[in-house]
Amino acid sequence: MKKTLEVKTGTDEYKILIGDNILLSSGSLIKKKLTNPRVFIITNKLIYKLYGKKLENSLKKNKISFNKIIINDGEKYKNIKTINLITSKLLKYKVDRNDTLIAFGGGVIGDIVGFTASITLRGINFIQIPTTLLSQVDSAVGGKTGVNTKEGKNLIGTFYQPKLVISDVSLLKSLPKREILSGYAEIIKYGLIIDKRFLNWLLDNESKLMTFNKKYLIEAVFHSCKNKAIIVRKDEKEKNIRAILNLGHTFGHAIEAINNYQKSLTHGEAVSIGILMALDMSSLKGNSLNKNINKIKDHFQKLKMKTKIPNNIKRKTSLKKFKETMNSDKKVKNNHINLILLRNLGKAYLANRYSNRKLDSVINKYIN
C-alpha cells in the first residue's frame, strides 16, 4: 500500500511518498530528482546501523554514488557546530550544485540537513527521508528548517522546501512507544486545529495506531501531511494562517529550552504538554470548549501521553523565568507573546490579545 500526496507552495512543489518498505525503492524514487548521479547520506549511527544498507543497496542498484557523513543526533547537537561540521565534509568532497543531500533521519537530522542544504554554493537541492513518526507528520513537510542558539530555539534557519519526501513506515517498528507518543502529538494537533474529522477518526482508531498496524498509520501521516500541505501552500512563510501549526509549541519550547533540550523530555512530548497548556487558555479565554478539553486530556492520559511538566524541570523554573523564555521565542511580534487557541474542536486561531492573569494562571498550574 502507498500514497501519494503533491505539496505545492508558491515557491516549489514536490511529492511525499507514504508507504510500507519503500526504502527498498528509494534508488529508482530518488533517480528521477537527481541532475547529477551523487548524493551525500546524511545521519546518524543508529539509523545507519539499522537502514542504511537497505538504502545504499537501493542506490548502488540504481547507480547512483554517495558518500556517507555520520553527525550526532538530538536537539543538543542542533546547532551551528554541527552545520560547519557537515560543510566542511561536504566542501572536502567537492559538493557541487547538482549534487544532492539525503536527510535520513528524525526532525533534527531533518532541520540540520534542510538548513545545511539551503545555505551550501547558496543552495543545492535535499531530499528527506523521515525515520520517526513525529519527522513524517510534521517536521519532514513544509520547508522550514533551522538550528537551535542558547537563545531558542530554531531562531536561525531557512525556508527550503525538499525535493521529495520518502515516508516508510516500517522505519517506525524500531521505535520505542515513547517516541511513537511524541509523534501522536503532532497528528492529533492536525485534528484540534483544522479537522475535526480527522481528530475523530484518531480518537476511534489510536489502539490500531499504537500497535503498529501498517494500514492505519499509512491513513495517519497521509491525513496529518494533508493538512499541513494545505496550510503551507496557503501560507509557505508563516506570516498568517500557518502560525496555527504552531498550536502548544510555544508552551513546548519554553519547557524544552528550560530542560536544555536534555533527552529527559522529548520535543513530541513537550508538544503533548504544551497542547494541553493551550487548551486550557483556550477556555479561560471563554470559549466553550470544557467538555471537549476533558475528553482531549483524558484521551492523552489513556494513551500515558505526557501531561505534566516533570518535576526536574518545575525545579529549574518560575513564573517569571517561564514567560521570559517565552518571550525569546520566534513567533513573539513587538514584544508579545503569540498564541495559538482553539475556539472550538477543529477550529484554532491566533491570539495576540489576552489577559495576562489569566496566562500567568495557566503557567502556574503546570509549574506549581
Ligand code: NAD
Second form
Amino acid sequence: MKKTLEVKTGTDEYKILIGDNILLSSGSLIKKKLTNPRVFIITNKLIYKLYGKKLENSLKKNKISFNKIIINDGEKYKNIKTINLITSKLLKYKVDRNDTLIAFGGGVIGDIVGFTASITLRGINFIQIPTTLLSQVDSAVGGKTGVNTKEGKNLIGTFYQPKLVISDVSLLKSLPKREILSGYAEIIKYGLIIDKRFLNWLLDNESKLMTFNKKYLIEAVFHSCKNKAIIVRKDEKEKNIRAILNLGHTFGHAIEAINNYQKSLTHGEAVSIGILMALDMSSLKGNSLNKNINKIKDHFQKLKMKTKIPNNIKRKTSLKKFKETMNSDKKVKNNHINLILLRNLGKAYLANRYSNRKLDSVINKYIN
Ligand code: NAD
Ligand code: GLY
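Go ahead and give the structure of the form predicted in complex with the ligand, now that the form predicted on its own is out.
Everything in the complex follows now, all chains and molecules, and the chain you saw is the first one.
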C-alpha cells in the first residue's frame, strides 16, 4: 500500500510518499535524492528508541553514512537555543553543502530541522520523515520552518521546502490517543476550509482512523496533503490564500503562548479549541452556519477532542492579555488581527473586517 503525491511551488518540486512500513525501504528512497551519500539524522530519544534502528539499517543497506543528533523532546525546546546546538554539532562534523539533514520526528523536529537546513551554509538539503499524524498531514509539507520566541509562536523562520517526504503510517501505532486527536484537528481543518467531501468522509469514517486502520489512515494523510499541496502551489509564501490553512491558529497560538508551550496542551489541542472559536466567530458574523457548526462541535465532543481552554490556562489570562497575545501573530497587519472564518462548511475566507465587540464576546466565552 503506497500513494504518491507531488508538491510544486514556483521554484521547487518534491514527492510525498505515503505508505505502510515504508521506513524499511527509506534508504533506497533517500539515496535517489542525495548528492553526497552522507546524512545527519536529527531526532529525539523517544523516536530514536522506537524507530531509529529501522532507519539506520535501511541507510546502511544503501551505503549511506550517517551521524545522529539527538535533541530534547517538546515544543518548549523549539527555540533558537536548539538551533545553536544543532548547527554547532553540524559544523563540528564538518557538514558540507552536499550533505542532507533528515528530520525524523513530529512537527517540532520538522520545523526545527527545516529551519536549520535553510540557514546552515546558506542552505543545505533536507528530507522529512514525519512520525506523528499531525506532521504527516500538515507540518512536513509546504516548507514552513521556524522556532518560537517568548513573544509568540513560529515568529522566527523561513519558507524552505524539503527534497522528499516519507510518511509511514505504521509509525503512528505508538502514538498516544492524545496525539492522534491533535493530528485529527489539522485533518478536519482541510475539510472545513476547502473540501466538504473530505469533511463528510471524515464524519463517516473517523472511527476507522481512531482504531488505526492503515488503509483509512493512508487515505486521510493523502487527502490532507493533496489539499495542502493545492494551496501551497497557489501561494507558497502566504501572500493571500495560504492563510486559510491557519483556521483556528491565531486563537490556538495565543492559547499555546499563554501556556508557555507546556506539554499540558499540545499544538493540535490548542488548534482544536481555536477552530471552535473561529467557528463561533463565523456564526456571529452572520454567516448562515449555526446548524452545521453544532454538527462539528458534536463531532469534536464525541471524539473527546479539546473543546475548552483548561482552567489553569484561563487563570493566566484576561481579555486584554489574550488579545495582546493574538496581536503578536503573523497574520496581524497594521496592528489589526486578520481572522480566518467560514462562510460555510468547506468555504473559508480571510476576514479583515469584523466587529471587535463580537470578537471580544467569543474570547470571553472561552476564557471565563
Ligand atoms: P511533536 O513534534 O511535539 O510530537 C508530539 C509528541 O509525540 C512528542 O513527544 C514526540 O516525541 C512524540 N512522538 C513523535 N512521533 C512518535 C511516534 N511515532 N510514537 C510515539 N510518540 C511519538 O508535536 P506535533 O504535534 O507532531 O507537531 C507540532 C508542531 O508542528 C508545532 O510546533 C507546530 O507549530 C508545528 N506545525 C508546523 C506546521 C508547518 O506547516 N510547518 C504545521 C502545523 C504544525
Ligand atoms: N500549517 C499552515 C501552513 O502550512 O501554512
